[in-house]
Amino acid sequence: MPAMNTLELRAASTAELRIAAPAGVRHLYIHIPFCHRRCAYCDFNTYANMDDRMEAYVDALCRELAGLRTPADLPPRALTRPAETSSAALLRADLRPTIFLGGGTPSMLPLPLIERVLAAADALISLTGAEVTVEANPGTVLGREYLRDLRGLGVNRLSMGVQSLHDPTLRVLGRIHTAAEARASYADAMRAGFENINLDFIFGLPGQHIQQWEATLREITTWEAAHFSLYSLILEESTPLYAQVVGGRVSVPDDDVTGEMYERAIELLGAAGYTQYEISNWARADHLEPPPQAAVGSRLALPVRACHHNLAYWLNADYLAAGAGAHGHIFPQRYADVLGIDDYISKVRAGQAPIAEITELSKRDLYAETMLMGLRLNIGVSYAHFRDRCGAELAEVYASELQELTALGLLDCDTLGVRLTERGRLLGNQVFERFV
C-alpha cells in the first residue's frame, strides 16, 4: 500500500470532507467494529468473522487520524459559531481530554494494533493527561498479562459490557461469556491496575423479574466498581431479538415492571454510595467535585469518576470521530464515516476522505440539542451554559415549553437553570420530543 502523508490527505478530501480540527477540540471517539459475533439486540455498526481485515483497518484508521492533524478548508458559514463567548473555554478547563474506542468490541484486537491506534491519537490529544477509555467484552478479554499490558499502553479508562448475571439470558442476548468470567475479568481488571472501570448493565431482558434484577444489583454493588451504566433495553427493529418477541418466541417485561427496575437501581445503587448524575449513570460517590462550570445548573456535584468523555456529548460539546461508521460533531456541522468496513479501508487507501455524510446544522438545531443532551443529566442545563454555547436565552426560546413541562411536573425550573423531576427522568422521551 503507498504512502500518504497528511498533506496528500488533506488535499484529497478537501472537497469532500469540508470538516476541521479546530484548535480546542479536545474530545476524540474512535470506532474499532469488529465482533467475535453481533449481539441479538445489538444495531450498532459491527461486523463478526472480519478478523482478517483488522491490520488493514488500523492502517486506514491511523491514516484518517492522521489527516485530521491538518484541517481541510472550511466553508465560509462554519468560521463561526453562535456563541464564540466563554462556553468553549470554560468546557476546555474543567472537562479532561477525552480519547474512547468504541464498538464493536475494541478489546478483540491484538495489543500492537491497538498502540498503533493509539500512537495515532496521541497526535490529536495527548494521552499524558487524558480520559483514555476502551471498551472490553469479557469474553475478549484475555487474563489479567493482557490487561496489564493494556494499561501500560496508557489507557487508563475500561468500559466492560457485562449486560447481565444470568447465564440463560446471556445465551438469549447472543453474549460469548458467562456470568462467572464477567466476574473473573472484572477482578482481573482490578488487579491488573485499573482503578476507573464502567460495567455495562441491561434491564428489561427477555424472562427478567424484578426479584433478578435486585438480586444483580445487590450483587454488583459489592464489587465497589467506579462506575455503573444502567440501560432499559430497547428493542430495534433490525436486530433478531426484534423479531422473536414480535414473532412471541421470547417475551420482555412490560412497561410498567421496567420502570420499577430502573427506579430500584435507583434506590439500592444510592443506598450503596453511588451518585446518578445522567439518566443511565452512576459513580461512586466517595469522592466529589464541582459540576463544569458551563453546566453549573443545581446544587448537585459531580462523582469524580464520572465519565468525561460522555460528559462531552450531554454538554454538547465539539467532538472529532475517525473509524467505519463514527460520527463526529464540529458545529455547524455533524459527520458520519462510510459503514462498511472493505468501503472505509478502499476509500482511505485511494486517498479520499472516508466520509459518507455531512449534516449542516441551524441555530435551532444547537438549542435542541443542547436541550435533549444537557437534560440527561442530574445538573440539567443552566441558563449560563444555554447562553454561551448557544448565543441566545433559554428562558426566551423555549418560554412556552418551559411553562407546560413545569406545570405537568416533569422539570424543576429555578434561578440557575432546568432539570427533570424523578417523574420527568421515568418520561423523559416525552420531555425531550417537546424541544425538537
Second form
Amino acid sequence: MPAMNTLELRAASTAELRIAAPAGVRHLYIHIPFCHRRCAYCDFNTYANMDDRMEAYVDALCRELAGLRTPADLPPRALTRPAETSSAALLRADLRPTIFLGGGTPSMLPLPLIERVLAAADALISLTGAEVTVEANPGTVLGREYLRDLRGLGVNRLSMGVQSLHDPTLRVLGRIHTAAEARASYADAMRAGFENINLDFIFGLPGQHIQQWEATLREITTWEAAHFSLYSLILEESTPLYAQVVGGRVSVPDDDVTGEMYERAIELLGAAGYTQYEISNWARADHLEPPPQAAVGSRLALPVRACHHNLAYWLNADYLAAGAGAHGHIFPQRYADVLGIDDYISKVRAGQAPIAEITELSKRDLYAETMLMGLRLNIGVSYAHFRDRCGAELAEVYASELQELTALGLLDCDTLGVRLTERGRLLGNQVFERFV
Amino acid sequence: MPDQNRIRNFSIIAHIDHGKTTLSDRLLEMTGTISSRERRDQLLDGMDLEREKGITIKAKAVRMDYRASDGEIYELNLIDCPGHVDFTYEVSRALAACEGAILVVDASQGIEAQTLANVYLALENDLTIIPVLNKIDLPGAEPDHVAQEVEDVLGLPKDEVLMASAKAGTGVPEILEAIVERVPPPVGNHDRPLRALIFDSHYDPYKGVIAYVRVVEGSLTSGAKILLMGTLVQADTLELGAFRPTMTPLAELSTGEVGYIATGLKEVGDCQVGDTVTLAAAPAEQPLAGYRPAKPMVFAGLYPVDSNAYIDLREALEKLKLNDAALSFAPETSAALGFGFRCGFLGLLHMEIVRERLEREYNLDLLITAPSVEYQVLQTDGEILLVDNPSEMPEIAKIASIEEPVMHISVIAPTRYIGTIMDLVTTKRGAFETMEYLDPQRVLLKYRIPLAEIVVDFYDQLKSRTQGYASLDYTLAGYQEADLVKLDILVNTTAVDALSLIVHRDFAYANGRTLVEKLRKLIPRQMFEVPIQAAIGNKVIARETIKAMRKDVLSKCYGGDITRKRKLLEKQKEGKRRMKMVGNVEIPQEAFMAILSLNDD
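Since the one above is the form predicted alone, can you give the form predicted in complex with the partner chain too?
Full assembly next; the chain just shown is listed first.
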C-alpha cells in the first residue's frame, strides 16, 4: 500500500491534529446539521432550534476544510479508461469529482454562507467539472431567487426530500411541508435551471397501502425528474416513530406488503423510462451511455444521471468529509467528526481536528465493505473492480459464498463479475451477511 | 476432645426469601466467627448462581464458639441446607446431622408449602424446632396472626415463637440462647466404632473430594484409613477439620462433632450424600439409616450449538459431575442435533443450574431439548424398556403398555385460588387427594399428578395463576399406567427427533396444534416455504406453514453508514450461528424448548 493512500493523522504541534488528504481523493461530503424540526423517523445527526450557530458553524467548517489539504505536487489520477476495463472495472476512476452538502437541511443556510462553504470546498476539489449536490427540504421556503442564485454558485444537482404526497402521512412523519408545497418547490427548482434533481420518497409508511403508493408512483413518473431515491421505511431505534410503532400507536405495513410496494416501484419506474441502478435508486434512462462492448445487456451500464457522489460510496472509494458527525474514508481508515454543533465549533476554534473517532479497517473489512456496498449496484461487483480496490481475487476470497448464493438463486455470476438477482435484491441482507 | 454436652448441631429451614441467609450471617457475626467487615454479603451462598437465584444449592457447615449466658462456651455447628424441592433428599440428610432446627417464617407471608415440607422432614428426624418469625419490622408484618398459624398448623406453641429481624439484628441474641437451651446435645457413644454421616461434599483439585460429616458415634483421627459403607470405597483421611468458616485442620473429630474429611477421592460420586464413614480397620456393623443413591428424575438432551464443541461439553460435564453426584449423563445422537448427551437431573431447577454453569463457567453455547421423564415401557414381547428420550420410544405396534412416574404434590394457597388451582391440575391430568384448611384464608391441597406434567411448566403456571401466592412441594408417588403416545414434529417434511414428545392421547391433538403454532412463530422465515407438522405415527394431526422470506434488505446505505451497517450484518450473522441447521432450516434454540411454554397464551 503506497503511503499516499493512507490517511495521516499528524500532530504538528501540541494541540493541532489534522487530516492530510492523499492525492487523488476526489469526493467530499459536507454535513450541515441544522433542521427546522426533527422528523419522526430521522436518526441522522441533526439539530433543530440551533440556527443562531450557523455563522460560527460555517466559520469552523471552512477552517476544517482548509486543513484537509491535497498535496498539489502529485499528478491527478488518469481518467482515461484502459481498454480491458470496458465494464465497470476501475469505475471509480471514471467518476466525476463530487461535493455533496447533506444534512440536516443545507438549504436552510443563507446563500452567503453556502457561498463560503463552496469556496472552501473548491480549494480541495475544483467545482469546475464536479457534481455539486445540495440537499433541500421542499418546506424551507426556497423561492425561485434562492434557487437561481444557488445554481449560480455552481451547485448543479439538487436532492429534495419529498417523502410522501399524502398530507396526513407527512404530518405523522413530522415533515414541515405539504404535498402541494413539494410540487411547487420542485417546479421552482426546474425553472431555476436545475436539470439534475433527485426526489426522495419513502414507502412502507404508517397507514400506507399499495394503491396509495401506486398513485404516488404514477404521479411522480410524469414529473420528468432526473433521479429518484425510493426508500423502504427503516425504523431506527432512537426515533419517535420507532417508539410509536413499538408502542402500538402507529402501525406500518409488514415486509410482505413493502416487498410488493418495492416491486411495484421497480415495475412502474421501469415502464416510465427509468433505470434502476442501485437497490433504492433510479435515474432517467434517456441519456444512457452506450453499453460497453463486453457488457451483457444494458443492466451493466450506469445511467449518466446516476449520483456520482453516492456511486463513490457504493464503489467503496476514498472520500473526505467535514462537519459535525461527518464520516470520511481513506482506506485503511474511516473517521468521524464529533457530533455536537457546539462541540465541533469549539474544537475547531481551539485549533484541534474535530475528529471523534478513527476506525482502522483490516483487509477483510475492505473486502466485506467492497462487497456489501458494491452489490447494492445493479452492475454488481466486477472481478476487475474488486481486484483494483482490494488487491485480491473475488472468486478466490469468496469462493464458497459465491457458490452457495448462486445455488440459492440470490446471486448471478458470469465472466465479468457478480450481481444480485431480482430475488437477491429483495433479500439483500441475506446476501451481504455472507460477505462480512 | 470437646465436652459433648456443649455441642449444639442445628440447621435453619425456611422458604425461599424468608431470610435464612441473612439470619445465618447474623449468627456468624454475633459469635465473632466472622466480623461484619470481612463479611461478604450472604457468606454461606458461595456460588454466584446461588446468590443470583437467591437459593442455597450446596449445604455447608460452619462451626461457631458461643459464650452463653450461663458463662460456658458452646460449640455451635450451623448446617446449611438447600431450600428447594429438587433437593429434598439433600435437605433430609442435612437435617439428619442435626438435633435442632430454626424454622424461619416471614412474619408477613406466613407458612408456605416448602416450610411445611421441611418441618415434616425435621420432625421425621426428631429435631427440636425453634420457630422464628422474621422481618417483624416490615410494614406488612402480622406476627400475632402468623404465630397463631404456626401453633395451629405445625403444633408449635405460640409462646415459644421468637420474634426477629435478621436484617436489623434484633432478636438474634435470643435465638442463640434458645439454641443452647432448647436444642439437645448429641447423644452418640464415643467408645463405639466410628459412624459418621456424609451430608454434603465438594471436589477440591488438591485434596480430592471433601466430605462434610457429622460424627454420630466414635471418633476419627487424621491419617486413619476410612471406608464408605454404601459405595464400599476406601480412602485416606488426608486432613480433617472444621469450617470456621474456612477449612481449619484439627487432629480429631469426635462424637457429636461436625466437620470435614479430605479423602483424596477423585469423584463425589464415590462419596455420596447419606453414606456412612467408618474406619477401614475397625468398621461399624451397620451403616446409618437413610442412604439412597442420588436418582435423576428429569432428563434432557444437551447439545453443543457448535458441533466441534462436543469434546469440550464432555469434559465440562465430567468436571461438574465431580461435584454433583445427582447429575448423570450418557452420550446420545440426534439426527437433528448431532452428537450430545442425555443428562439426568433431580428436577427442573437442577437442570437450569447445570445448564447455566456449563454456559457461564465453561463458555459453552448449548442447545437443550425439552425435559422428559423416565417411562417404563412394557413391550409386546414381554420385555420392559426404560425410555427417557421420546425419540427412543418403540413403535406403537410393539408397545403393550406404558407406565409413567407420578408425584404427590402439596399446594398451599389462599382459599380464593382453589378453583383456579383445580382447573390447572385437571388440565395437567392431576387427581385430587385431599384438602385441608390451615386457617380460614389458606388451604393445603394435595394431588397426584404425572411428573411429566410438572416438569413442563406447572410451577410457572401455578405461580402466575395465583399471582405468586401458591407454594408447591412434591415427592415421588410411584409409577402408573397411562395412555401415552409419541408426538412427532416434522419441519419441512423431516421429523426432528429432538422435538418429539410423549403426551397423553387425550391431549395429543391440542398439544400438537399449540406446538406447531408456537414453532411457526419461533422459527424465522427462511428463504423458502417451510411446513411444520405434528404427527402421531404416520397421521398428521396439525399443520402450519412458515411463509418464505420476502424482503430483507437495508434500503439505504451511504458514506456515514458503511462500517455501522457492516457491524449490524456481522451481528445478524452471529445470531444465526446460535441457530441449529436441521436439514436446510435454521431453527433457533428456543424452538427446542417451545414445549415448556405450551400453555402460555
